[in-house]
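Form predicted alone, single chain, as structure tokens, below.
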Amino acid sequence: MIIQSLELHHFRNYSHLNLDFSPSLNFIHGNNGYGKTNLVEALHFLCNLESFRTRKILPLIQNQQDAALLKSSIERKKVLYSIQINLSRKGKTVLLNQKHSRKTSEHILSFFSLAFTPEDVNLFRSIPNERRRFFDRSLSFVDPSYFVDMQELNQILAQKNALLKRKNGSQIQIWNELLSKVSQKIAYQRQSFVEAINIYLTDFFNKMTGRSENLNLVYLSSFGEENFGSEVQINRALQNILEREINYGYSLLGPHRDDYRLFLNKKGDRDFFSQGELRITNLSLKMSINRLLSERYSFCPVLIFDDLFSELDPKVNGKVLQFFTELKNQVFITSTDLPPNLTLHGKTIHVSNGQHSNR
């Protein structure tokens, strides 16, 4: 996938914008607070339909202004799309191909980038919401099937949740029965891309780091470990935590109630990681997630990597760099200054208070 071009009007610094971007490396340098993240933002949310910064819109509007304008033209598996994405105070409007697209599915199924961010330190320490997010993305364009059942799970949830606020026990069997049958899909589709990505996980962890230890991602269903994979089990333990959900008036239990974890051997993410193996061991993940996708799927989504250089060591840097050169993807960098000794083919583009310029 390759984003060959970009135009904004009025999205976040960027009064004006048009650039047409390198197929491999695109490294973005500039002062911070010029604008370097909010023209990768842009990039991200002409895949995904969201910002890596903010789920509102507002925030993405320049000051002073009603609306925003989003523009690019996309190569995916060499058919050219025409994306136009039109922010304002009510919400977004997708065009694709000049054509209004009313379901958000037909987007996000068909467009993917992975971004790599400092608030990526966070995503295995904020909350599980979050890390879910993430996971539910990335696993929805690998099987469409599953963005269907996150729907259904969605709908059934929503109906459930309604008959407890009003601590109405006698219908919820017949939802819990519903709620069963698509845990137990979803936790079967969740546990068998955690194993996929486990494949390459160490194994890029130890090369960019040139570490020996093993670097697993564990899920973790809400119903434990003996449960997740049996609907009779999970519909038990749906019914023993009855009583319990409607004293609460919401859903205790379910796929919405899940979480991932990172290990290093044995040591987990939250209580012993430090800041620079947060941030090494979540590029390792996204690095993953990026060769499952190019090995299994045949697809390489488009590679954001926003102020790549802070916080990991001089060394890992040179061996991120050099990974790079064996990528097929789209790249985009941002960083303060140019890496000494850049001897990456692409294209470099300076930003500088909302305006650039390139080479």
Contents of the next structure:
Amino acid sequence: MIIQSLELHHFRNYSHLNLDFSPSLNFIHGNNGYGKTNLVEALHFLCNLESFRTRKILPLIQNQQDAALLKSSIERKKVLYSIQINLSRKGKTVLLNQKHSRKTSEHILSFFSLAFTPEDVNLFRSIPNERRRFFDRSLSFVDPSYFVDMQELNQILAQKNALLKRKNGSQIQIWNELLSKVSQKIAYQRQSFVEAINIYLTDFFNKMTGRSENLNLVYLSSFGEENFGSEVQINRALQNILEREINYGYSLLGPHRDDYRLFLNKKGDRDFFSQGELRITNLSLKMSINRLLSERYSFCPVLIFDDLFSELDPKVNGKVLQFFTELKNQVFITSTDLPPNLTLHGKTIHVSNGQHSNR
Amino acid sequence: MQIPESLERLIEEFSKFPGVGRKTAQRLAFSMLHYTSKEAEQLAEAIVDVKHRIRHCSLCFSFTESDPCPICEDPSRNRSIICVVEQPNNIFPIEKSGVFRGLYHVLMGAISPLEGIGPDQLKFSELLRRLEKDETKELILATHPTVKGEATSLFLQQALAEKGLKITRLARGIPAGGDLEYVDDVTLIEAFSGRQLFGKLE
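Can I get the form predicted in complex with its partner chain as well, since the one above is the form predicted alone?
Every component of the complex follows; first up is the chain already shown.
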């Protein structure tokens, strides 16, 4: 997948912007606060229909403006698509090839970018919500049936919670049965996805750090390791917790309570990883997903690295850069300055306060 | 020029229809201007007539002009099978196909706690009463293949499990005459998991 061009109107600090990109490496540099991140944020939004910085629309619109416009030509499997996104107080509208697309699913199942940003350090430290969101997005792209199952899950949970809120346990059984069925499917897909990622994970980590340790991603089903494979056992677990659920007034068990953890040898992420380890393991994770997509699904997502070099250990930088030149993906890197000894095959874009110049 | 008040009123009335927006409502209203007085009166009469004459069958809750409805009254229909649907209009496609010659029962909705709809809000106790006196042997669950429809079927199945009835659910899969290319993912997945033995039956 290749983003060929980008046009912005009133997006963040850009009044108007028109850019063409290299299909390989794009190096965006400029001083802090001039809009490097805003630029890659726009690219990420075009692919994923959400920002990696905020869930809100309003901050994306330039001050004192009513609406923002993002336009882009994106090549996917040799086909050129035009994407236009209008952002306003009312929300977003998406036009794919000049046609309104009503379903976001259509879009997010076709386009995909992986972003590595300074905020990512928190992915394995923050609330599980963010981790599930990240893996859900990746998994939906890999397997559209996962997306459908997730929609079903959310409908079932909403209905079940409506009963629990009224402390009404009488009709719960049918919702638990539907929940067990879809939970088992989702758990299976999550577990398989984690296993597929683990094939590459350690290798990436060791290559990028020069260390030789075992990095492992673990899927933690809220039903417990021994239960999540069986619909019957899931249903039993739901049965056992019902009384507590009625007390709390909402659903306590299900895929919406699952989690993911990283382990370096036996060391768990949030309590024992150093800041640097959180970053590099995160980078390894995203690179593993990228590899998985290209090997199994012959798809190269757009890769975005925001402020990468300030984030990593200088010793690691060289190895990481070396590694980028071997990628088939279109890559966007933002940085305050140009790396000294980088032989660029791509394009350098200089950003200064909502303006830009090409080199 | 402003739209005259009487015309505006008609547009507003039309735009209350499902699937009709302001634009379509305008087109409908403007086309009414070409009607003769007689034609307009006939239309108005048809609307009032429907309101006066159509009601729900006291047995199956389908739309009908006579109570019980012609289907419930028809002696040639198989009284041992009841097909359960969510809405009265779900009956018409089934009738049109001619595939089913049993009786119906309309639930008048589907279970949805979010909207405050449980079995008590549906025509469920009425179904129970029918099952007690009728000679029903099989119940076909034809609720929609949605989460709400699924939940409703599951509820019926569990609530009626002890009644000694044969309970079946409509199959899901690929539409007849359809091209595989145009079948959506969910339907395909359903069709694969619901595949059947092919070949000579014993």
